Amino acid sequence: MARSRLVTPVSLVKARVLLANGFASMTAYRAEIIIWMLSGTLALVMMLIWMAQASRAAGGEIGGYNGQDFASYFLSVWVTGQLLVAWVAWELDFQIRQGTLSPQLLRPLDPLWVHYFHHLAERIVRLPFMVLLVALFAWLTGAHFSSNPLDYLIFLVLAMVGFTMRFLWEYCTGLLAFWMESSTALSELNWLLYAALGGFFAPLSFYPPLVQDIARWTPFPYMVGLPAQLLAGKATLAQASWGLLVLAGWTVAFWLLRAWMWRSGLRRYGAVGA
């Protein structure tokens, strides 16, 4: 026993009690957390609009795909934009605007890897009705997915960088309130460009061309259209490679940026006397 603790890191154990008091916190929450499910349908109302549409086009096909082919597209955009949900903005306005952030700043921890262990624990709590939907909603539209064990290992991987982006982009946005008034106003531009952008109303194959080259410069793309692409049989493992470096490169920016403005924004709320 004391070999073990001897090697194992210190930020290991603490990501293990940040991930398991994560867990007990949110499992009192399952009840919300299904609503809060529900109501980030858009990629399933989508779904039933493009399988409309493919039905009474000719030749049953719009742009390549077929009724089969939009259902299992928009249901692995559905589960690839649950895997990425990040509310972290509005905690963090929340905790800035009323000085309840103060009290973390005693804690021998950053208080990012509190509030990322606690979204990666309401995933586990997520996990087992996201299953049970895909399912039901796959064997009502006859939805098909890869077959390639190896699409399965790269979506997770994707997905987690992918939640990792979205989580420090969310977390730099919630910091703006060490500024502004309410930060969390950007969250809903934040959201629209997110859901355009990443393949939310429609695969970006179906875009202009020149929304597909801006977009291709955006991590939006790789976030949710790639993963779910691929899980839908229709990318490639070298374009989900592609993406994996592209999301990595957008992924250590943020980073940088995040300790940019903690450190300038602790300057400021320190200056005020929070």
Second form
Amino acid sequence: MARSRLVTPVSLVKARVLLANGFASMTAYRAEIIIWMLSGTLALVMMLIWMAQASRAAGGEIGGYNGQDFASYFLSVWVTGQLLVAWVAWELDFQIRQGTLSPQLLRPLDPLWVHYFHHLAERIVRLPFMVLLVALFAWLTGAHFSSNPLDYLIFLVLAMVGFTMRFLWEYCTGLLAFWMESSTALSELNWLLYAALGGFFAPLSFYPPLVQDIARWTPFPYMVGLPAQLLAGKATLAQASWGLLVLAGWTVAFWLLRAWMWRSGLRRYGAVGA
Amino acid sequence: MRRYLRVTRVFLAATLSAGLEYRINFVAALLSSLGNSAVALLGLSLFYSRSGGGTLGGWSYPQALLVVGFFMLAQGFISVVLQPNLNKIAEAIRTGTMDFTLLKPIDAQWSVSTRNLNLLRLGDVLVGVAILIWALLQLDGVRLGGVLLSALLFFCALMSVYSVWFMLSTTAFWLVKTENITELFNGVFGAARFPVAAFPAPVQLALTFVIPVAFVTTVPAQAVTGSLSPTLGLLAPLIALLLFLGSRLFWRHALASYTSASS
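Any chance you could show the form predicted together with the partner chain after that form predicted alone?
And the full complex, kicking off with our chain again.
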């Protein structure tokens, strides 16, 4: 029975209901959402330090970035990071361990979609506070953003695919709970990779050449660094479309991995006695 | 006092045997400690590779390494001692098990603060110590007095961190959930990764006097490098003492207004 709904796409009606449901439950958590937003400070800390570094450097710039450029880059990274937040690994880990996954399996709907649309709905709740905070920070730091409307459109597409990629990746990590005692320690490692190679510490061009070469083959620079550069008006259309292509490839790969893990994991879960 | 030591031993044995059940977790936790420090070092080295052997707000690489070492150590203290204990306070109040703790003939604040240790995260502490030793070996003219003073100041810093966490967790007597408040603490604490001097001037002031993150990592590191101002050196133990007393008073106040879950 489980097999039949493994990779079923979700219907539009279901999607709308899930999104509305997610929105309703997320608005109840708006205080928490603001706190989560504020606790993701890495990009802002790095912004402040790089700005101070630039102001002390000869010529007021480092590697072609002056203080305002750093502010634009890191604020954009912060925005992108906010759009890519995914906590599904923790939820899956909990559900598998506590057995609350079982009732979900009885529904004619892949639980993936419930999580996915809840995450999307949370973005909508996040949006107004996010815009407010970015406007405030931009005013304080003198950051400037792209003036080309097309950049914003591509940014949205990239962020959407990037989020889907991150979501699937975290989903796979969470599914590891079928086999391991706890998958959440791995989730921390995920975050480190994502933050380091995504460009939270500096624009990717600042990294050692070896790290840059490795990063190019991973999805991370295209999930965070590239959309951020688009917002800051520092990425070309060619770069963006190449990034989108790589990212789409990774997303498909993780979609297949997720489907395979889900199938073999459920078989194991059933065997344990759920 | 003897009784407290004996109880500590029992607590430790209990958490150790519970922790050893999950061996794969230990490997994963160790990996994430190593990953954590690798990322911190990468972040740090970016500043030095670009500006041509330059400085980070006047700090040389080994000096800034000291800060990273103290940061990892403080992080280890939080995840080994604070998080497993203090995050349980809210749950204990909600489910009513806090009553049992209060009935026991040992100090309740002490008991809720030491009952559980997350030994899985001991890796953070080890990595922190390793970074500190590495930094000390690269620095010239380190004096034993400076190192001892720095150890003392770091102890004060841990006391302050404990007190702040404890006060945040004590709010659970009125609020239902506190995990999010501690999340916010982590966000702010991330700024301790780098020497305060690396930030723009107004932010430096804020990190020293408004949210005194500077005292946790920068001040102990300054004691080693000999650049510590006497004012900050004297202020550190004072702040620690005040915060600790504050946490004690706040706990008493919370208990006085606690009506328990069952009665």
